[in-house]
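Next up is one chain by itself, shown in structure tokens, the form predicted on its own.
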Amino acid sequence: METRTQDTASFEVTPWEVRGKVDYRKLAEHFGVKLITESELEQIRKLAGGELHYLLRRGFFFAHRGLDSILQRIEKGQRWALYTGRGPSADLHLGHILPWMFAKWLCDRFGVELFFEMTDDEKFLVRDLPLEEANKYAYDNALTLIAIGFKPEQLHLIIDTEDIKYLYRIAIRVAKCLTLSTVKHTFGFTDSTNVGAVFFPTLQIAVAFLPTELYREETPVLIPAGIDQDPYFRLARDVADRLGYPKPCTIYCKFVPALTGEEKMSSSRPETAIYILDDDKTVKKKIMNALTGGQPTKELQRKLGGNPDVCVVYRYFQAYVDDDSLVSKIYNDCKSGNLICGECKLILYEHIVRLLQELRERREKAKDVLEYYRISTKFR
């Protein structure tokens, strides 16, 4: 769905493409959503038991659809569960597991079930990827996402052209619900788009009521993903009072920017984005050559200060460094001048290329359990 609109005009989110530089609230309110509030965020610390992660204490998560019916369940004690997923390619970057990072928090603090959703269909249907090869990188993306620090009790794999069965009796339910100019006008499909990819969105809505079947209870979903995926769970709230099941609710994050200065990291252009599988001579190659609030020397630098709030490196602090002192100590000394670009940098590099060699060590002990983690070999 595009966000082009009279107050909208610079910029343009759907679930493919971002495009210009996104005014958040102005995003939030065309899409209908509402934006997390000071006593929300109060609410989820004293059910997590009086801590608050930092991606929404910096909010980066910053809009909801029936948030707080997922909280009043928490504080009655009802079941719920979690549910994102990924569109399987080869070139997994930071951006992608920030949404992950969360929902393992919300499983730690919450005791709650994650059901991931690989949607390798999507990518043959809509980016034409070989089928064979976007299976493969389901599996491949599925190590990245273990090594996140996910127990088996605390995520249930789908990969879609594999358990399809689980899906495709709650999906041509959903198909019933939706006409094709519904489709179309939601996607921005034409009469030229393969009717796969105009069917894939059902499959998609479908893993929101698969929770409610599988344990025979209503069981709605907190979805954690970017915002320009809200075109798929505006159309799973609309339908599910016609078939019976709770509302899925959504908790929206904010682009991570690309090392070049866009507002989003791009998979299609490898200098903008740092993949999960670089290694670390190329992370620090990418992250010196980023785009910073800085100033052009380092002797002015010194004088004025540097402008953190349009920096991408210290974005980065924000969405990757957990550390409270450390990020306001860096904002504080790049304003004041003590800090030039190329130290904070470095900082940034160290930081990042640690998380890096984590998941990558991570990843290798994920080869050998991964069947433990498959919905398949749970629910039968």
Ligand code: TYM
Given for the second form:
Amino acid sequence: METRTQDTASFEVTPWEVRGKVDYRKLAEHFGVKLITESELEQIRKLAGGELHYLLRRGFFFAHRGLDSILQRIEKGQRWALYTGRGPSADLHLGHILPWMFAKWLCDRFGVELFFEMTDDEKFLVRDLPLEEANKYAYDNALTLIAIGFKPEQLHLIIDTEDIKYLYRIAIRVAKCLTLSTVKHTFGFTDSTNVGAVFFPTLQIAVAFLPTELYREETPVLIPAGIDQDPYFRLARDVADRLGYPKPCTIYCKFVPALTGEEKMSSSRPETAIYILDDDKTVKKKIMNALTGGQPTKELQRKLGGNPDVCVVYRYFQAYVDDDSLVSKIYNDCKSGNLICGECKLILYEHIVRLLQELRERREKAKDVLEYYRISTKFR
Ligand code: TYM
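Moving from the form predicted on its own to the form predicted in complex with the ligand:
Entire complex below, previous chain first.
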């Protein structure tokens, strides 16, 4: 089973690296995930009370595995849960929080609970990062997660190195179903990969089955995530039946690009990412230097208009500004030459800075209540 990369000679997507310009349709085909259809969007809209999240409206969330079965459960009023996670190796950037903003909407609309895994073990095993550092980031990143607005009863936080008792019994069952050759093939591991990294996928898979154990009834999960995480969940679906668990379902988003236009905003290139903890001045500087689809001079921009379809700044409007009328005004004004890049960047800056300020304020408050979100506070 070749599942590691999508490489049509021009791009590559793995859980650790994204290179080249991604063709999402081809990637979906290669991974074997389905594109979300118009009729599925309509069904979600109906079930959600007549509204669709802007990330669905704009095709940011674009592909899935088994979404239809979750929609059926919602229709029938049957139990399900959400699951997503983070490998805490650094401060968070804007790309990381995209799936979490969407998860919050799902929690609110459907009254569903979110299981969230902080894989501090993973980052110790696959990166050159001391365990204590990864664990520290798990706590720090959790503050931003809580700041998105989850209530303690909606969000169950798992920190792998501390909450292993919830996962281990599931993980070893998963491990027994997976051969070394499958894991090597799926993740591109080699003979020199450490055995901890080889075992780790069982823990990311285990959380997908945890709600069924905790609620003692069939509880399939829906996993909102970037599409780079798909290899884990393909394996999870492969082993589910054998272990008597429901197959986990997924819903995948496209990547928020780096400021310089590379496909994925990534912590490995910090100067090309906007961090949640960046101060306003830094955010402004970064946005003012971002790649645009504008003309080389103001005069040409006024005369010929710009190209929002290739513009990073416009992409950030789509990713972080809910207001459709503003987003389409930006698009049209750019195309017609009414809006020049400098002005457009300042408008984006105002929006991003407001979002970040709000998150930073709420992070402070989250420090006092983090304990209430821990899985160990709620499930024995
Ligand atoms: P990590 O920390 O690499 O990424 C966390 C989440 O952020 C998404 N992401 C992005 N989404 C859009 N645009 C971007 N530029 C961008 N950069 C990152 C990732 O796809 C991911 O959803 N092994 C995982 C941790 C994990 C997990 C999970 C993730 C454990 N269980 C379940 C998703 C679902 C990791 O290292 O994620």
